[in-house]
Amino acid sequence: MERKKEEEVGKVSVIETWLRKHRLVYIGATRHPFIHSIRDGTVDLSSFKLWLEQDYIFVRAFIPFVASVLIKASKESSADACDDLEVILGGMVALNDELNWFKKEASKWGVSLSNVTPKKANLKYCRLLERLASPEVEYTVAATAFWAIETVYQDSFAHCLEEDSNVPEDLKETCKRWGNDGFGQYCAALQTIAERCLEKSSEDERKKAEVVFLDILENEVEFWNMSQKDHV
């Protein structure tokens, strides 16, 4: 038994395991020079404007994923189904108020939300959201894909709310609205809940979770490119 307790103490988790193997593409994600611009004081505010409303539509097009992960949480058979379900639900009602942030920090910043054309690198991420949310992909690959995209921001705005940053006074609501210890326990949650869900999944599905990890991060990079005014 004290044997067993050891072993499982070791035990590295799949996530852990995706984060070590695929750790370049990770921090090309979570710390992508967009972020840095933020952190370090030198964004350039017309790029902060264009990731504002174009984030906008993102948000729009991953609330109907995030009600699809909620449907599938609902028809899980386990005892942790109810945890899940109140975890997700959460989040589903801070969406209602992430919304209404995006209003109110746009018209601060003197941007329009209506009439917005999704750029190149929004179709494509919201394209996935829209592949994600199909009845056929299963609740474990639904649920890791909802922790990646949500831990992306929690670890990429938590690294401008560090000491040494020199965020802009302007900009430190965006930080902390991500980037707070309460965001974080929330992102910790859906890992708890993706992680329980990996290990108990099988071989294939667990291969479907990490390719979509992947392409979460691709589509984060694509997103913060996207970001400079330069891009299409």
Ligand SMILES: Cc1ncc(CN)c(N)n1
The other form holds:
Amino acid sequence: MERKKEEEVGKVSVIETWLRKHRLVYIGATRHPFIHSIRDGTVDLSSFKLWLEQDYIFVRAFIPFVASVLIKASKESSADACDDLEVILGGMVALNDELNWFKKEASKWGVSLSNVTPKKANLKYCRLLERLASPEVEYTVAATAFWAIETVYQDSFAHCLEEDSNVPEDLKETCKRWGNDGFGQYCAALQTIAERCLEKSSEDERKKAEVVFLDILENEVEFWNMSQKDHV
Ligand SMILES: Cc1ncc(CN)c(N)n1
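If the structure you just shared is the form predicted on its own, then what does the corresponding form predicted in complex with the named molecule look like?
Full assembly next; the chain just shown is listed first.
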């Protein structure tokens, strides 16, 4: 039935092909035990606070990466890329809100965000962001990475907002931050950008983007692992 539908509507997109091919890794990143524990209300609060302080550091490192994507978009000559600028700029604005949200949330939980030492998994992920921000990295690869990073959070936290979930009242704001419909639409817009670039790109560039996509999923899993209690 599925196959018939595909034949009727045309070929499967590059991203859809990857999501099918790497389904288990994607599920690992978006249905992690840490996310399950938020969803079912069993989350250990010290783990949550640890995630909060580490993610604040990550978001600060994410901003220059997003700025690099914006610069790459501005150098694209195609007419479609004009719209990309607006979406990416909107993402920068959202990140400013995200940083402010972290500060507010940290004070709610009595967490200090100054002098936080980044953990190994966080440092590794931030280093990947730095490499991806390099001018040598093609727009297609950077745009794919951007989409993947935002989508893992969107998909994970939207899962926590489903009807049968049991998220504690004081963690609902966190889930809504990334699981809300607006953030979902933003991720869909990022996917459209990445997909358009991937469709036009060379086989070599597409391969590089797929490797980066997988690298991001693995880093997201390690990031969740790091946040869990008893993680060394
Ligand atoms: C690790 C991680 N990945 C993604 C996001 C979503 N901006 C985030 N805040 N942190």
